[in-house]
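One chain comes next, on its own, written out as structure tokens in the form predicted on its own.
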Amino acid sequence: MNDQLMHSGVWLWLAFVLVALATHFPRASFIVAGGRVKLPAGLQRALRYAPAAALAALIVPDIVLVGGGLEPVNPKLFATIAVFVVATRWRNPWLPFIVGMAVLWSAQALLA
């Protein structure tokens, strides 16, 4: 009966199953719980940092890192700073992705 129910694939099954509660529960708990409970001061001021930090977590490794290992001078890192530069500086939103290209390609032209 055992030897059934593995090759039936339930056991695939019931791992979705479980996956998929253990992912949505946490995320519906807000949700459910809506305005009853509120969250600490502290935690809410931390918790507006968030899409930044997720964004800088998936960003910065693309940047820094060069074939699995870190490189300081790299094209990539010369683009992020010169579009931090101008985004920070004029508020076009056209302008940073311009000059950004014009960097990355120039960068890429003289390290090559």
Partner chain sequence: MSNDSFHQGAKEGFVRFLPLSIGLIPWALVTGVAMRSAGFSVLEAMGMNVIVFAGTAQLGTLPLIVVGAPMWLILVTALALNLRFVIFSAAIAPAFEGVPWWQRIFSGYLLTDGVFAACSPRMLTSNDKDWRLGYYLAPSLWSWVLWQVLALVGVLGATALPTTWSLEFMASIALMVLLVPFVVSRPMLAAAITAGTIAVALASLPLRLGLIAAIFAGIGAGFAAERWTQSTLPKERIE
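Alt. form predicted together with its partner chain, vs. the form predicted on its own above:
The next block holds one chain only.
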């Protein structure tokens, strides 16, 4: 997509290795260490909020910003609402994708 922005192949593989380390260190941590180490309770409770915070911080700007400016009412917003409604109501793993994309395309066609 953006070849000049994405760095060289070596940079890319280095990034993959970093993401892998940041994944496998947390995963293996206590399984490998066994009963020798315990996480402080306060830290453990604070850490529970990290994934929700990280996910929201990634999603929200992508939905409400259009070309860098705040433009909350756009096709992506309608699709997002549909995805949240579907995902909270039904457990079918395909449905959020089908409904979300259908709403996105319909809204794009209607607002165009």
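Bear in mind that the values here come from a model prediction, so they are computed numbers and not experimental data. Positions refer to the first chain, counted from 1. Whichever C-alpha set is largest while still superposing within 1.5 Å between the two forms counts as the rigid core.
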query: Ala41 C-alpha moves between the two forms by 2 Å or more, core aligned; finding: yes
query: Flag for His24, CA shift 2 Å or larger between the two forms after aligning core; finding: yes
